[in-house]
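We begin with a single chain expressed as structure tokens, specifically the form predicted on its own.
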Amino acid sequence: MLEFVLMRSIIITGAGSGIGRATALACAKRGDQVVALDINGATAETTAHTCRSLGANALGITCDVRDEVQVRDAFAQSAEKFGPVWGVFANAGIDDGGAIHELPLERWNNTLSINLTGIFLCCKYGLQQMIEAGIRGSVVCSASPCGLVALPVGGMGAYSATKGGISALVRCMAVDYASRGIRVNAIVPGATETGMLWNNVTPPEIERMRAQLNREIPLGRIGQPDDVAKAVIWLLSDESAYVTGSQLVCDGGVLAKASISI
């Protein structure tokens, strides 16, 4: 039980890339155990194995957030292994873009079942161990600046509506828990050099798009996913104790830019 109290341990789920892979990667550098959660088992354990080799306790799981019995099973197994969760970050998801009038329902629910369920049964299951064990924790969410405005690009309904129901949801669970002593915030990353970011470009589109963002978002140029993880591990620390209910923009000026040239 000593080890518990002197080392965090934190959920992350979409752990085998971008974001995720490299919030793990900052956890294991300052001494978190790192529970890696991805629905590819291979890339989640070498994320934990990566935070291994930097000296963290790491446990790589597979995990389809849309299955309440897996991700209850996944926090199951983190607890037995490390103790109850002190953070969990519950970034697991996809864009799956589409036309609304053209957009099958089966990939609408799709969406809505890993970006918004996923991320309800995460919190919940993570929320669970924390009042359980009388841990003052904190959940850190991933939202998008899609969830607050329209992309010009078109074809993000689906996506947009789970990104401004995880902002609500985010809200919510704020006010709700905040007498526990458990912080729950958003992150919004802006346009990060992942493979989400380009899952509705062809391919030799790619060059071009990324010149284009480059010349657009004030900062001059897209997000690496480090960028995100500094700010995605300050939720998750005491540093931003008196933080809750926030949606922390890290979007190289995006939001803060207006559409019109003038």
Ligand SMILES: NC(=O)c1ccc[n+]([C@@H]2O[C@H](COP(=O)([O-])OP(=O)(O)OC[C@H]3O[C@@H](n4cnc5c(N)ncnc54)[C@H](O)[C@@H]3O)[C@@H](O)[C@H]2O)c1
Second form
Amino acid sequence: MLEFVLMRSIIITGAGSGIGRATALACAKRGDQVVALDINGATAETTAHTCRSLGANALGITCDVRDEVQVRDAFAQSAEKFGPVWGVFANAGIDDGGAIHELPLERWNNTLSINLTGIFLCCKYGLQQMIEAGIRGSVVCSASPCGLVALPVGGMGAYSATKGGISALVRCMAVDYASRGIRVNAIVPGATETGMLWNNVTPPEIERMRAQLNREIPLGRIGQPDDVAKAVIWLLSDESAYVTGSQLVCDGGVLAKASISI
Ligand SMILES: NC(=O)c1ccc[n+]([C@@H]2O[C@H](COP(=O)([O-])OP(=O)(O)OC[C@H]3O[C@@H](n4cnc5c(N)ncnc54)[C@H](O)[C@@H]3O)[C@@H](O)[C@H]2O)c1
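The form predicted together with the ligand, contrasted with the form predicted on its own above:
Okay, now the whole complex, with that chain kicking things off.
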């Protein structure tokens, strides 16, 4: 039990790749116990294996965040192994959609169920453990600039609606759980070099788009998963003890820039 108190356990969804994986490794390096959840169980286990090779206690669990039973069971498995959770990074998401006038309801529902309901479910079971154990923990949710402004690429309605929903949910949870000392914040990554960034781009277009992004981002480069992980780690630490309800933008300056050049 003493070990549970001394070592913080952090549950990360979408931990099999990209930002989730980078955050899991950063948590492992600072001595946390890491529970890596992903719908792709093999990648979750690979992340957990790498965390263990860095000296951390870690567990990889197959979990589809759309499914309440799977989320409930994964959080229970985590508590059984490492004690009640101290930090949750609700991060799993997909970038799917299309023009609203031709978007099938099924695809709209699927995007909402992963990106928004999945975040709700992970927050629900994480908050339950923190409240029950009296833990003054930290919850971080992956939002997006798309939840705050419309990106000109088009077809982003479903994705953007989920991300705007996450930003609103974070503000409400921050206020609702502040009296218990539980902090809730959103991370707002800009264009970050992960599989998701290029999912909807044809291979010949990738280099052209990469060069254009590097030109247009004020800091002159696309973000790396580690850039975002460092910001998440800060939100998951006591260094941000007075920060709750924030939308921490980690985008190289894009949101700060006016879109019209004169
Ligand atoms: N990469 C970017 O440019 C960018 C920008 C803004 C926001 N984000 C957000 O960051 C988060 C992480 O994205 P990423 O860029 O690391 O993408 P990624 O595709 O590398 O990682 C997403 C992970 O989520 C997992 N996942 C998908 N559906 C799932 C489900 N139903 N249950 C459990 N896991 C599931 C995938 O298997 C994958 O490992 C997402 O919420 C995304 O919207 C990314």
